[in-house]
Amino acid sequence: MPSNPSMSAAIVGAAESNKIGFIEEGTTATRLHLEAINNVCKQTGIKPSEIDGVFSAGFSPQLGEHLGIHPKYLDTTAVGGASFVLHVHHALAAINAGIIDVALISHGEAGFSARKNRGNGTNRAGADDKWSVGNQFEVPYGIAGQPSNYAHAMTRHMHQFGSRKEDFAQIAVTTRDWATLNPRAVMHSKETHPFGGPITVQDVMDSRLIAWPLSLLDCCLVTDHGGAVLIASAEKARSLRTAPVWIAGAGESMSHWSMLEMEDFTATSARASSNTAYKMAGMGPGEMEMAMIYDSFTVTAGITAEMLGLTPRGEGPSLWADGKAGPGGSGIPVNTNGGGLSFSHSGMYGMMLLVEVYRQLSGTAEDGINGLPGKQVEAKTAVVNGTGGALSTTGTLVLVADD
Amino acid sequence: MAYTKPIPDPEEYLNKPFWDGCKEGRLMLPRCEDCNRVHFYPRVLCPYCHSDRIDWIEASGEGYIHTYAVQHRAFGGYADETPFVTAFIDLKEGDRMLTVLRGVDPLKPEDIKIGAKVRVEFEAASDEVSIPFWRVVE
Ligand SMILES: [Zn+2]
C-alpha cells in the first residue's frame, strides 16, 4: 500500500508578479508568471533549476523552456479556475510518492491587457496567441505543421551520424508489416487504403517530399482515433476478471517547447524519461521484450530508440534495420499495431500505444477489438515512450506482464 | 509588390528592442548582465542563470548553419514559394534563430553544408516590421 500523503507536502512560499491590477502600460501573461516565479525563488530560497516539477493551467512546458529547466513532472490540468487548488493536490501526491521535490504551481493572466493589446496577448499560451514565441519568431519562416520542424532534427542526425535516409526509410517499411497484420489498421491492406498493405524502402525513398529529408511514407497518418485505458489499485487490480499490466517504472522530462531551443537536434528527453523509469522499475533496456515508441514520423521513432537505450547512439534506425523488429524478427518487436505511421494517428498519438501494449501484455490481443482479432507477441515486458510537440516532451513506461 | 507571407505582430514588451533593431537594419540580441551569455528568444529571466538583469547588444549579424531542411509543404503566402529552404542559424555571439535560408538552392539539399557561414539581411514586410533573413555568404 502506498503511505498516506497527509502532511508530506507543505506550501513554502508564494509570491506575485512585480505590478497587478489595471497595468496601464500593458503586459503578458508569460510576463506575468515569469515575475511571480522569479519573486517567490527569491523569497524561498529555492532556484529555478531545483524546480523538478511544473504545474499550471496549460502553460507548464512553455514556463520549463522559458526557464531553461527539464522538469521530471509536468501538469497542465486547465479546468478553470480551480485549477491551482488541483495543482497542490497534484503535487501532494508527486511529492509524496518521491517522484519530486519541489514543485512549482504558476498563473499568469493578462486579462486587462489582453484588450489593450489589441486581442494580440497574451491572456493564454499556444499557437492562437499572436506574441507567442512561435508567431514571433518560427511562423515567418514559413514553418506549418510538425513535419516542417522534424525534418531539421532528421538533417542534423544524418549529418552527425553518417545515417541515411533509407536507413529511416526501413522504419516506415517494417512497421507497416505489423500492419498488414492489424485489420484494423488503416494502411492494412489495399481493401482497407488504395495505398494499404507492404511497402518497400525504394516506396518510401519515392514517395512525394513533405519537408526534406522526410517524404510522405515517412510521416505518420492523421486520423479520427478515440481510446481509454483504467489504471487500478493493486488490490482492485487483483480483483477484477481482466489480466493485470503492471506499471513497473514511470517517467517524464522534457528538453524544450519550441525547436528554437532545442539543444541537441539528434536527441530528446526520451533519455532522462527513460532513465527514470527504468530506475524506478529496477530493470534496464535490454530486459525490454517488446517497445511502442512513438512514430510521428520515421526521425521520431529512431531518435527516440537510441534515448530508450535500445540501440548505440547514432544508430537508432538500426533496431528496425532488415526488419528485425518485425513480425518474426530476430530483434524486438516494435509497434506491433502498425503504428501512428500505418495504423492510425489523430494529432496525439500516446493513446494508442498504451491500448497496443496492454493487448500484448495482458494476451488479449487475439480476442480481438470491435470483432477483428489482431495477433500476439509473446513479450512479458515493454517500453512505452510518447512524444510530444517538437520532440519536445516525454514519458516512458516499463511495463510487466502479470505472471 | 506586396509581402504575402505571415508578418509577425510584433510584442512590445519582451521582444521590443530587436523589432525596433530590425527596423533599423541592426540585429539586436538579448544578453545577461549577470553572466554575460546571450540568449534567444527574449526572456524574462536568463535562461543560463535566471537573472533578471537583461540587456540588449547589437549582434555581429553572423552566424553558420546547424541544420536545415526543404519544406515542399507549406500554408498561405509561403504555400506559393515551395520548395523553399528553413534553417537553424548559430549566431556567432551564442544561441540560434530559424529563418528561410537564402542563397540556396532547394532542388540540391545535399549540397548545403551544415556549419556554411551566412549573414543576415532584412526584409521589409510592411511599414511597420521588418523581418531577418539569412543568407549563404560562402
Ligand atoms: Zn545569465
Given for the second form:
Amino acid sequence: MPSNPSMSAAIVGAAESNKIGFIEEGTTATRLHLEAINNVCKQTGIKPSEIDGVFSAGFSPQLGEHLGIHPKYLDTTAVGGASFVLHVHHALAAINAGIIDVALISHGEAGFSARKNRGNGTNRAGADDKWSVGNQFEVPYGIAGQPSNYAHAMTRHMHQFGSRKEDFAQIAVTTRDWATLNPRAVMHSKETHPFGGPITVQDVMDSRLIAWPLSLLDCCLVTDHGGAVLIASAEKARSLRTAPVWIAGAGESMSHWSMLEMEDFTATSARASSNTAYKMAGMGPGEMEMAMIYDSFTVTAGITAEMLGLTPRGEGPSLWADGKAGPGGSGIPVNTNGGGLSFSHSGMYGMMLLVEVYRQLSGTAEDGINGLPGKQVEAKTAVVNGTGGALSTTGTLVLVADD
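Please supply the corresponding structure for the form predicted alone (the preceding block corresponds to the form predicted together with its partner chain).
Only a single chain is listed, so you will not see partners or other molecules.
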C-alpha cells in the first residue's frame, strides 16, 4: 500500500563551492560540483562511499565516476531551474520506498565563466536546431530569450490586475536588502561589486531597459555557482552531527514548455505543485513562516507568491510591499540570501534556494560566512518553490525545522 512519505527524510547538510559569483580567473561546472560536494561531505561527516543515490540536472553518472562510487539510484531530471527542487521530491520518494538511504543532489554551473572559456567547461552540448519549436514559432514573433518571455507575463499582469512597475521594483529592493546581510552575495556592497549595496525603487525604474517592462534590476544575475545538499533517511539523519531539516511535503507540476502553449501568462503550475506539497504536509500557506521563491525576474517571484497562496490572486507584489518581506519586516521573510536578483544566479537557481533554506531552518545562517547579524530568522517552517523554463515547470517543498 502507498504511504505518505512526509517526514521520512531530511536535508542534513548544504554547502556551496569555494568560490561563487563572478570568478574572474574562470572555472568549470565540474569543479563547482566537486567543491560543493566536498564541502557538504565535510560538513555532515558523510563519506562519498555512503552516498547511494545521485541526483543532478543531467550529470549524475559523471559525478558518480568522479566520486569513485557506484550509486544504486541515478536521477538526471533536467527541467531548468526547478530541477533541484524536483530532485528533493524524487529523493524523498526513493528513501521512503527503502531504495536508498543517503541522496546527493548537486549542481555546478559556470554561467559567468562560460563567456571567458568560450563556451567550454559547461557540461552542456551546444546546438542550433533550426527545426525546434522555439526557432520555428517563437523567435519570428519576438519571443527570443527569457527576458522577452517574462516581459510578456509582466505586461499581462499589469494589464489584467493593474499592478505597476513600481510594485515589482519593490521586490528587487527588498531582495537587495537581504543581500547586504550576506557577505557572499555578489551585490552585498560596493566592495563586492561597483553596483552593489542598497538600492531604491527609483534605481530599479531608472536602470537600463532590457525587455519592456523589465529593466536591468528586474533581472537576475548570471554567475558561477556550485551547490550540494545531502538528504538522509530519518534514522540516518538523527545519527549525524548536523541539524536535520525535515521534508514535510513535496510536489511538482508543469503547465507547458513553450510560451505558445501557456494558457494564462499570470498563472503557473506552482498552484498545482504547492497544493500537492501542502496536502502531503498536512499544512497550508498560512502556516508558512518563511518563503524561498525563485526570482529569475521580479515578475517570477510576484506571480509565484500568488500561486503559493501567500497573497490573493493579482496581488503577488504585495508580499514585498513596504519592505514587509525584508530584514525586520512585518511579514514573512522571503529570499533571505539575496535571491537570484542580488545573491547569485548561475542560470539554474533552484539549488541556491535549497542551500539557503537549510541554513535558515537549521539555525546556521550567521556563522561568519553565511550571514551578518540580522540575517538569521526565527522561522520554523518554510515553503520553497523552484521555477523552470519559461514559467513552465515548478517544484514546491514544505520544510520544517527539527524540534
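Heads up, when I say rigid core I mean the largest set of C-alphas that superpose within 1.5 Å between the two forms. Because the structure is a prediction, the values reported are computed rather than measured. Numbering follows the first chain given and starts at 1.
Novice: Core aligned, does the CA of residue 150 move at least 2 Å between these two forms?
Specialist: Shift at residue 150: below 2 Å after core fit.
Novice: Taking the rigid core as the reference frame, tell me whether residue 338 has a CA displacement of 2 angstroms or more between these two forms.
Specialist: No; residue 338 is a residue whose C-alpha shifts by less than 2 Å between these two forms when the cores are overlaid.
Novice: Would you tell me if residue 84 moves between these two forms by 2 Å or more at its C-alpha, with the rigid core held superposed?
Specialist: Yes; that C-alpha moves by at least 2 Å between these two forms.
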